[in-house]
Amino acid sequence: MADVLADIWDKILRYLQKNRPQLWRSWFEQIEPASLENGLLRIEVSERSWQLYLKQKCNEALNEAAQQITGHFITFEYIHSNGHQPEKREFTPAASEDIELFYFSPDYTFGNFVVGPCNRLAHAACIAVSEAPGQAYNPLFIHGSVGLGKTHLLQSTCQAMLKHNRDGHITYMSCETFVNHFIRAIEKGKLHDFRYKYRHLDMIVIDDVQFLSERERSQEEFFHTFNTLYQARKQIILSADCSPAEIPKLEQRLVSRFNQGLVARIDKPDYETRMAIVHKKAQMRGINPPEDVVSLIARKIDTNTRELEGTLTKIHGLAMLDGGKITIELARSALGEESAIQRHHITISQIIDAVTETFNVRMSDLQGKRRSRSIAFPRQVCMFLARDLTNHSLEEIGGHFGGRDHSTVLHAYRTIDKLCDNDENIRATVNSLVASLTQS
């Protein structure tokens, strides 16, 4: 019985990373069946954040993929080794009779974040305050634009603060959040019982707290609240997506005690940093793809990590559609750049030709060991077109240019896509030299 289990087990989630790639995870391989019996399905895992992403995020698709496997509906149970079921958090201190059903994403940890140039400094802090709440950095205010990671560090703390003291007092929720259990209190006249719950916090952390902006009566609510929390040396965490100053219509006294502590910028990704983000997002989800992919996303989606996580679930869904290989074809035709049979018109030599030409040097020079600048960087330029224009291979086109290998190639790519991005005059190089060479 015990290897029918096993096998039904496999087979669904085999069902699940091909049809939910979205939702796979690598930790789903650590999971173990419990038991099947009267169409209950127990699965027994070790981590109580794996246990409330199954429950509240994988039901659905798991009892699909059930059925599927099986023929027969199959309800799913969720036991955390310890024996207990997904226990449910106070989430909303407006009233006792509204409870939410709240966890932690289990991505969302300091062993998953990235940490680059753009978000050294916020990353450093969450530690702290994790460590240290209410003696580090308080207030601690970090901002940034949309999917940069701020939600991402705020439940990071979060769970590293629990795993510290599994007794702490924590309230995590949106501003929006906090607004409307505010307007629920006054309306079901329960305002008592709302700031008792929420100023005897050890920690509160609020998620896009620019949601005050315009509302006063909130504004001047949370003010009690921060200073109550404040003068208790509670830790309070706040996320916008701007400064405190330019937050619109946020009275000054907020603006004055959000900037009293430590004030956190998340900038964009660099490429670099963008390359790491992609791997690290593959590494969750058990995927393994090629380094030319890798720099194809981070190449392309330069805007935040939720567009490049969105771009590579759809790139291996694609690749589960069609054999689970992940190629470099794929990952193109995925990102709306040209088909194969348009990139195939474009030749390495023809590459190097316009390069010559433009840089006046000679192909021999290219292919040779000289590493002066008047010759690597027109080197170096040749590999980058190479790299964007053609179906090539790294190592092939490594081959073109005296052997080289292909940590060589793609280093010149990176140089070359870091100049366009910081030299005006590179960038117009580089465009008139594509431009030519996709006419022709």
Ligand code: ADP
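Predicted model, so just to flag it, every value in this text is computed and none were measured. Here the rigid core means the biggest group of C-alpha atoms that line up within 1.5 Å when the two forms are laid on top of each other. Positions refer to the first chain, counted from 1. Compared with the form predicted in complex with the named molecule:
Here F377 counts as shifted, since its C-alpha moves by at least 2 Å between these two forms after the core is aligned.
D388: CA moves 2 Å or more between these two forms after rigid-core fitting.
After superposing the rigid core, the Cα of P290 is displaced by less than 2 Å between these two forms.
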Second form
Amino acid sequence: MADVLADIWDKILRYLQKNRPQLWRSWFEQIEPASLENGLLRIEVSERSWQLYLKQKCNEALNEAAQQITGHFITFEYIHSNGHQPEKREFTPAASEDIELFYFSPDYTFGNFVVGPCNRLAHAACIAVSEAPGQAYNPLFIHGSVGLGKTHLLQSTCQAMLKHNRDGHITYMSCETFVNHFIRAIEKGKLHDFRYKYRHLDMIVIDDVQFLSERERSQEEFFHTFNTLYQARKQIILSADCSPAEIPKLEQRLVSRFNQGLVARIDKPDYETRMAIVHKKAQMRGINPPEDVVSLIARKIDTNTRELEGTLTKIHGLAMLDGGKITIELARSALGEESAIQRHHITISQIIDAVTETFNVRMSDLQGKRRSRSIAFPRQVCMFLARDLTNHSLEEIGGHFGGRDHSTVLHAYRTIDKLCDNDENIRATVNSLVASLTQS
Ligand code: ADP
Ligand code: MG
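Having seen the form predicted on its own, can you show the form predicted in complex with the named molecule?
Full complex below, order starting with the chain above.
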């Protein structure tokens, strides 16, 4: 019987992996199916956040998978194996009964956060605060533009703090929720309750405080909440899309409160960090894309991390429809719609022009037989760019460079790709060639 259950569960997992790759997480492999009786499948997980993720995000997909596999409708129950009554400490709704259930994302942990020069200070401060709330940096103010990991860090801090101190009282909310609670409390004449709730917290974490901009009464209330908690040495963590002083129409006294602890900025991730993030996200989804796909994504998507992740999801989704294998061709075509290729119709002769100018070589050299480094290297760069920026096959590209065969082009591509990973100057040169070709 147990074998039958294990078998069904395994098939459900494979179904999810194939049909709902965006939901799939590698920790699914650790889930234990506990029993299957009368159409009720009970599964057990060791983390509270996993339980909620399954219940809130995956229930429908699990029903569908089970239906497909067994031909019956199956209801799921998700059991948290070593927890009881955890709600109390995980969310403290303030002066409101009809509050949406909040849960921390199991994706947003320190373990899943990639540290690089762009976020090192913010990350270190969050770790310190999670270990000694109210003592290390108070308040901690994290800022950076959208999609750079503020919410991820804030939630990681909460989850880590709860690991150290299971009974800790935390409120994590967006500033918008805070403002809405406040307005509702005023309307219902429950301001007293509202204030009371915030005084019994060990840590308050408010995401996106730029939302306070121009909201004068909320600012006033926030100021008092802040002071009460601060004086009681409770930890306060805030995030915003800009520094305190840059938040438009924010009262000066709040600006100075926000500045009084540690202010840490998160910048855009550099190439290495982007590579590491794509690797991390792939690992979380239990996939192992080839290195050239990872570096293609990291090179093409350099603005925000959310987009990096979205691109990987898209490529993974396409691969699942197409046999499951992630290939560079597939990645290129997935990126194609948004990338320069379609928009600019870059030709090989444009690439040759740009490269001859940059490296001060002649076109006839690139197409000839000479193998000295001063010629071979620019030639390899040409092949690399031709493969990345045009839709020509390897054979066609080889044809443009003195009739070289496809393995030579592939070798050139890999060589330059690797050099871009390891050598900052080469990467800068290649990036500026790409930029000039895609802009012209
Ligand atoms: P923000 O709140 O700053 O707008 P998020 O925290 O929502 O950004 O991050 C957007 C996405 O990027 C999330 O999926 C998050 O996990 C991911 N992300 C951002 N920075 C990192 C990082 N350093 N390591 C891993 N994932 C990251
Ligand atoms: Mg956010």
